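Take a look at this single chain, the form predicted on its own, given in structure tokens.
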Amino acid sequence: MVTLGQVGLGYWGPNLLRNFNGLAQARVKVCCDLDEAALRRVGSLYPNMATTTDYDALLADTEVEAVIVTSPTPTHYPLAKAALLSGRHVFVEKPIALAVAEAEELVALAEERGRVLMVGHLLMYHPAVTRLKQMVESGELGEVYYLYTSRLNLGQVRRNENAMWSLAPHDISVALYLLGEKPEAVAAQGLTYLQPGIPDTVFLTVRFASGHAAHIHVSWLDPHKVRRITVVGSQKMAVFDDVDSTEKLRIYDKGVQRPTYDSYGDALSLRFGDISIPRIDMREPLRLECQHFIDCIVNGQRPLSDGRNGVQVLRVLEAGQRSLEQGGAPVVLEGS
């Protein structure tokens, strides 16, 4: 049994609390938040769990082995750092921090102390994304040329971060996971309509040295609710639609045939094959993510979305922010 403490009970925090408390090998002993009303709500749902507004009191509890950080983004770094310095394993929601230097410090602290540091890149644990990764690695899609994503909705407008920082970490993490490469350059264009200086619609393009690319469209000002990832390969193409309740993944046996000889005429021919819908063993991605964190603690494993993965995603976000501020000019990533 892994004993946990959680800090942050805002929009997303109660979902993690529910899932961690539902695991056989975990229990959340104490929750911390500055909002006493939020503490009363969760206290009524989990009467055996302690609540506090004092984070130091949570860290002073010697039974707490790991800390779940689901507080507002600007607090991720200081709260996660304090937990690591106290010798705890840490699960921190995305993004891991607001600066790459801060994220790298958290990674170094976790590695020095032999602690598990995991970032909440939820979609990496979605069964449909797991299946997509298997298809990419097996070569079923052929050579992956590019992918593009749409994460759109009307609402949940934030004042302390733009749409890219709020929504794009999901798709950046999946793009890096599926392509398995370090990005080379990032370009981002933002459109601002609702609040001065805070783009509510962003088009982000990530390029890789291999020639592969990922294009990410995020917006909280759109008439449709869209959660879609399209992967285009040389043999097949795949579409993951997270809004579809039953058919999450569709495989299109479509492509362009290249001849093995040189000719001027019909050099390229289109191929239109069947559309298949593979069976996906659907389980709640958040439950799988929480279980993975506990398994990593118990078995001494490195998480799929570990601190280094969090740093990679943050590098893209930082570069995207610089590109936004430079009017969409591409930003080359250091070390690429």
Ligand SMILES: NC(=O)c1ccc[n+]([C@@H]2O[C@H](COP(=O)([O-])OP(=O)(O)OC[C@H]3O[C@@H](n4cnc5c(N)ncnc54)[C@H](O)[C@@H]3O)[C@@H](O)[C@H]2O)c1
Second form
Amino acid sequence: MVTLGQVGLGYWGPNLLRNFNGLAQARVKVCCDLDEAALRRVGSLYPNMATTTDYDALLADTEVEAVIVTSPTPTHYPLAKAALLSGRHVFVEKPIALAVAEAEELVALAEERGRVLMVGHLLMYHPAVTRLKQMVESGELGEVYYLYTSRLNLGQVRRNENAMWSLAPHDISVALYLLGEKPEAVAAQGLTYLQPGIPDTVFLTVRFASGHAAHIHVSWLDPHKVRRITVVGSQKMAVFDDVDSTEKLRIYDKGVQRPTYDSYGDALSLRFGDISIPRIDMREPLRLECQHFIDCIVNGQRPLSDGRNGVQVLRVLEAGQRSLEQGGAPVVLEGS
Ligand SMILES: NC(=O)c1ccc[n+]([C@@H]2O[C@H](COP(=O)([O-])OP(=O)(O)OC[C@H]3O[C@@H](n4cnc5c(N)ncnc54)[C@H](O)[C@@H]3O)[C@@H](O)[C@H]2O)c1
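Having seen the form predicted on its own, please provide the structure of the form predicted together with the named molecule.
Let's see the whole complex now, leading with the same chain.
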């Protein structure tokens, strides 16, 4: 049994609380929030769980082995750092921090102390993404040329971060996971209507040295609820539609055949094959994510979305922010 403490029980935190408490090998012993009303809400659901407004009191509980950080992004770095310094494993929501230097410090602390540091890149635990990754690795899609994603809805409009920081970490993490390459340059264009200086809609393009690319469209100002990822390979193409309740993944046996002989003009031929819908063992991604964190603690493993993965995603976000501020000019990533 792994004993947990959790900090931040606003909108998202209770979902993790429910999932961690639903695991046979975990229990959340103490919850912390600055807001007493938030504590009363979760306290009424779990009467045996302690609640506190004092984070130091949570860390002073020697039974707590790991801390779940589900507070707003600007607090991730100080709260995760304090937990790591006190010898705890840490699960921190996305994005890992606001600055790459801060995130790198968290990674170094976790590695020095042999603690698990995991970031809540939830989509990497989605069974459809797991299936897509298997298809990429087995070569079924052929060479993956590019992918594009849409994460659109009306709301939830945030005040302390723009739509890119709020929504794109999921798509960036999946793009890096599926393409398996280090990004070379990032360009982002934003549209700002609701609050000064906070783009509501962002078009982000990530380019890789190989010529592969990912295009990410996020918005909280859109009439449609869309959560879709399209992967275009040389052999097949795949569409993951997370809004579709039953047919999440469609594989299109479509492509463009190049001739083997050296000719010109109309020699490219289009191939239209079958469309298939693989059966996916659908389990709640959040439950799988929480289980993975506990497994990593128990077995001493490195999480799929570990701190280093958090840094990679943050590098893209940081570069995207600089590009947004430069009107969409591409920003080359250092060290790529
Ligand atoms: N993985 C996902 O799909 C997903 C979805 C939504 C939010 N999130 C992430 O979850 C985190 C929280 O988002 P939210 O929408 O729940 O925010 P929220 O504002 O609704 O809730 C945050 C809570 O943290 C508390 N808090 C703030 N500072 C604190 C501190 N120093 N100590 C203790 N408590 C503190 C607030 O009182 C509030 O109750 C963010 O990092 C966000 O990016 C992830």
